[in-house]
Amino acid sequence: MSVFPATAAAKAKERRASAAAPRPGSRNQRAAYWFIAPLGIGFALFYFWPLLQTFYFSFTEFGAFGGHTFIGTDNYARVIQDVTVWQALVNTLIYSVIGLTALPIAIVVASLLNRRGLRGVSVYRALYFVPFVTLPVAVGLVWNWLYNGDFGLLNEILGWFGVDRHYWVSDPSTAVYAIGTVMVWSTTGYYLIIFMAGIKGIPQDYYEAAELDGAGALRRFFTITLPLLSPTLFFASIICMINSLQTFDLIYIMMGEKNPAIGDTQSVVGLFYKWAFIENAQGAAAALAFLLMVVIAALTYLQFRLQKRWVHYA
């Protein structure tokens, strides 16, 4: 009869023993938290809490002397309302359409680059990548000379094939295109730099079994880079239109603020600027900063949703 209140009591021992000691890995789990403690921490302040007052500061009206006052929802009233948000809105998606055209262009030329015994790769890479680490100030600077109508390097060129001069960048029908170039052109090379990487991360042996059984450079292109390619250009889509959708320096550079054709330019971020710091209506500008959040998150979503039917994980 006495055994039993002993079991009893030595299991319960062994309980408070366990229970005392140590989980196995819990010492790991603090150190990977103290690890990403200073990421987080930055995250909520930087990014987290500036939404949250973006989010506040829309639902409120400043004063010409500062304060704000709380207005509910007018600020997004005037947003949907407003006619310039909405040609701001599609010319910031003609943006994006423009800028996904890098991509294509970027794996061209990466599959041109990595080819064997091709010499000079390190070079043709860094003169692609120079436009983008090129001040936008600068780009736009330059562009603006080239595109000039009256002696801009480009009207003098297509002048020797008989095409008379235009104003490229003042003119409402080619402007928004003539942005649009520049952004492809100067975003190209940090697409091609990840490209190549995602090329190099192909097994060979693939390319030598096809072209074994006879595959052209073309077959192998379509058959076996673009489907092992698609993680890395579902990641560069995403990074593409994520910044097409936020681009507002290279256009305030080449438009200014005395062009005709700024209205038929004017991006959302550049709206958002002109309502913030020119006519001091903070709390629409933030209204239409959030709604472009909710924009940008909203494709996102859908692009997340899409990749299941054309990306391929090995």
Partner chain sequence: MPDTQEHMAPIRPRNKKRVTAGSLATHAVLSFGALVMVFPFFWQLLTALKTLAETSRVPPTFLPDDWNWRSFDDVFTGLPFREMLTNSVINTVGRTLGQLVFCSLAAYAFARMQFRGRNVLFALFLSVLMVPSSLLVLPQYDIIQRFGLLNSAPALFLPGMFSAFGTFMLRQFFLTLPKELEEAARIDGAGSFRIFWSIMLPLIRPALAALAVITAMWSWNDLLWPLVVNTDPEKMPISAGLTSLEGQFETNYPVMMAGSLVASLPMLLVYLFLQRHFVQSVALSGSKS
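I have the form predicted alone already, so could you send the form predicted in complex with the partner chain?
Partners and other molecules have been left off, which leaves just the chain.
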């Protein structure tokens, strides 16, 4: 190979390169659309189109022969007037509030794990995360067994302390809290990892300086860890709230269909499932789903408004 053809080839390459540079209508620009197309088609088919359809469904009644009849805002009227909807909404909000207690637990554990020179951090982290990885249905079944009024271990242990036998998941007054506790138990590990990542971002010098100034562990936690972790806490609380507002799996599995306390524990998504796929009230179910979306959007907006008061960005 002589030198001359090589430089010619290089020049040709250069020309081609500049031709392929991002410019409207260029080959590169068209290639971008090919990259996006598969996901775009999937989104259009399974997300955007269904969203429009649900909106349409919410104004229709689902007939016996599979047709949708337009009935205006009747479904929304039904949703608003239905007592079970309001109860489901209240239950869902209770789940969210209980669910949020996973955050302080996770923060405390994360800051304990942040202790300098502590051994076995990864072992602890692994063990705390196990419930989150486990199949939710399996989690529900185990806890139902632990909660069992007659043969459950929980009553047995509480019995040692003189607490009376209790039917935790079939008594309407405790069922929501029993399920909520399992929710907290299974999600703490997830937030633990998020907070551990957040704490890692706090410079160790701050702690050392505070220690030199004689600040105790508690003081360091409240003046350094907590404020500097607030952006992470903000993110986690939004995720936590959105997830608990959509809670379904645990309740469905722990309550079954014959539990006397079912109405007292039903979440909005649980009610949606019942209407849409058991009672064939698709229109009303669609309206209910929109109501849930509005509630989630409103609460998320509220959290964003409130963040200015307590979130500190470094």
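For clarity, a rigid core is taken as the largest C-alpha set superposing within 1.5 Å between two forms. All of these numbers come straight from a predicted model, not from anything done at the bench. Positions refer to the first chain, counted from 1.
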| said: Once you overlay the rigid core, does the Cα of Gly40 travel 2 Å or further between the two forms? | reply: yes
